[in-house]
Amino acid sequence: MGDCDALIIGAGLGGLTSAALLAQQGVRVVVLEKNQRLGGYGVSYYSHGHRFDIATQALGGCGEKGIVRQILSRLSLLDQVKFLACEPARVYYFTDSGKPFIQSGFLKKQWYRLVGEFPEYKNEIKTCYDIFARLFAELKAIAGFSGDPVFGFAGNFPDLARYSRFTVREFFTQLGLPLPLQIRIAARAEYCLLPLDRLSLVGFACTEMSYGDGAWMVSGGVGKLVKALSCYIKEQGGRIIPETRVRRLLLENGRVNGVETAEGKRLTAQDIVLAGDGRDILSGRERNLIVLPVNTTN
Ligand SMILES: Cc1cc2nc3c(=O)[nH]c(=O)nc-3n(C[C@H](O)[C@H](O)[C@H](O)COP(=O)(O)OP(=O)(O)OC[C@H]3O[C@@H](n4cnc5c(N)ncnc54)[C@H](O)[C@@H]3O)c2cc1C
């Protein structure tokens, strides 16, 4: 292992995407992955001639103007990955009702369907999705924010400041939504693998809003996306090193300047991107770490 410009910890879809975008800019990237297999939760599995995307399966942001499509287009990978629209997105059988709940892949349709089933809560449903939309817009705007992070934050991001500590359950309760309606609005909370009273409202709202232009599957399995990104990184001169777990971050005056692997090897870099659940390696003293959002809890 030698020095590099950017070290990415974790070869999930987040880490691979950031590594590919950096490599395209001529940044010398090294991706460290603790598992033998790349992709994190982006994994396809084959059995008896059938393919299963066992975690990430329905993607948002793959429509004409979607973020996933934009990134693939920027990397000239669009011809390698084809998307299939899922409509309806899913059908749920909840025990409180004899009929199935058909979830649309498109937010607007989903909204009309909920209002059709719970007409007396039309205003509350509208308020709920309005707040989801504002949280999503504010979260996206953070990337371009150059104001004072302490004194400018609440003024520029009022809804994030107000709702950042809310769980989905607290928010629904404050809106006065009945339990059957809560369950249906939050059907996608299962992606986050947390109960509503532990799931962050901001995390869930952004998950939900990312399906504004439909739910999509990758033709041939989500593993194709992983393969396209990892090949691209290598073609651009980047390195992906599997079976290499980062044990701790190396700090110098509060700045992260490298990592130590489980085998005791040290690797330094100018920038470090933490793209895996780093709870076991963070000390809380890091000042310059870029952390990709993996965890949707508070
Ligand atoms: C069951 C399930 C179903 C889901 N369904 C959907 C869905 O349908 N649609 C959707 O959009 N999302 C879905 N998600 C969420 C989606 O899978 C995640 O948001 C996404 O995969 C996160 O990607 P990531 O790269 O941020 O993290 P991960 O996929 O978690 O990747 C992190 C990587 O970092 C590695 N790593 C961690 N720690 C270290 C370390 N110390 N050193 C080296 N490597 C390390 C891990 O091994 C892993 O490969 C689902 C999640 C689950 C669990």
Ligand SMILES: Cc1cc2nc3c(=O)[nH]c(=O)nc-3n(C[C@H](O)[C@H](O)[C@H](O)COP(=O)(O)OP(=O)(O)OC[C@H]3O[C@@H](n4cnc5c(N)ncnc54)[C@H](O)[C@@H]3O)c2cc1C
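Source: prediction; values computed, not measured. Positions refer to the first chain, counted from 1. Superpose the two forms; the largest set of C-alphas matching within 1.5 Å is the rigid core. Compared with the form predicted alone:
Fitting the two forms on the rigid core leaves the C-alpha of Gly264 displaced by at least 2 angstroms between the two forms.
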The other form holds:
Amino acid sequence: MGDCDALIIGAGLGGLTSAALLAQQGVRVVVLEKNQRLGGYGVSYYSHGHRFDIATQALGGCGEKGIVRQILSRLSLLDQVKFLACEPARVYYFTDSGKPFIQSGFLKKQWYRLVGEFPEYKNEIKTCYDIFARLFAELKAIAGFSGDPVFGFAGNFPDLARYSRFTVREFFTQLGLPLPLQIRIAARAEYCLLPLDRLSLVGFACTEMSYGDGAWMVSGGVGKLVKALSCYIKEQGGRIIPETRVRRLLLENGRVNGVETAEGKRLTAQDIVLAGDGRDILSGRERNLIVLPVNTTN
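Please show me the structure of the same protein in the form predicted alone, now that we have looked at it in the form predicted in complex with the named molecule.
One chain, no partners, no other molecules: that is all that follows.
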């Protein structure tokens, strides 16, 4: 199969984005995908003349300063992908109220709607979203942190240090929020597929804040985003190999230097990016392995 500089395991949105950014820098990149179809959750299909986005119905980070728009701008792909704002983002019907709860994709509108329904908790709602914003900012800044990981972390990331073990339920309870208000703030928690007493506060805060500049759809289907990224990778000299399952990582003194596929073929690389669910191939001893979050829907 040959050698490369960087090997990406998984051709979902996260894997394709990583490969595109690396290829832009002149890195010889290869993407392996176990399925025939690329895109992971970013898949569209047609039925009876209608288009449906299977899992990624809405994206965050597509506003003027959003991370998705920034990446596409860096790759000069903005002219190929058009975003449409979903406003309202969703409408919920809860049993504790006779009227629908309209959820906005824009943070300021969402805040005003919550305060409008629960004016006596205005300060608590502000505190809640202020902490969400700080956690999100600290998590984004952690990539560039080069200080002491033991003694410098709490000083540079105080909210992450304080709330890292909190569940959403514990946090809401600490703020003294009533259950109806908790349900409305956490309406988007269904994306995380966990109940509030098991859902990480940091994880949920990042999900919520990623929609702070709106919930967006891709005009023509999210598959257009997948196509734009995959075409860009190939134009930059990268390779995408579908229907190729990785059986194991090749280790030498704790360093990953390649992979072996289910068909017994080997591919060597200087660095490996695991952009999918690779629990079956991880040993925990890998030193140069970059692991992306499994769910990149947001």
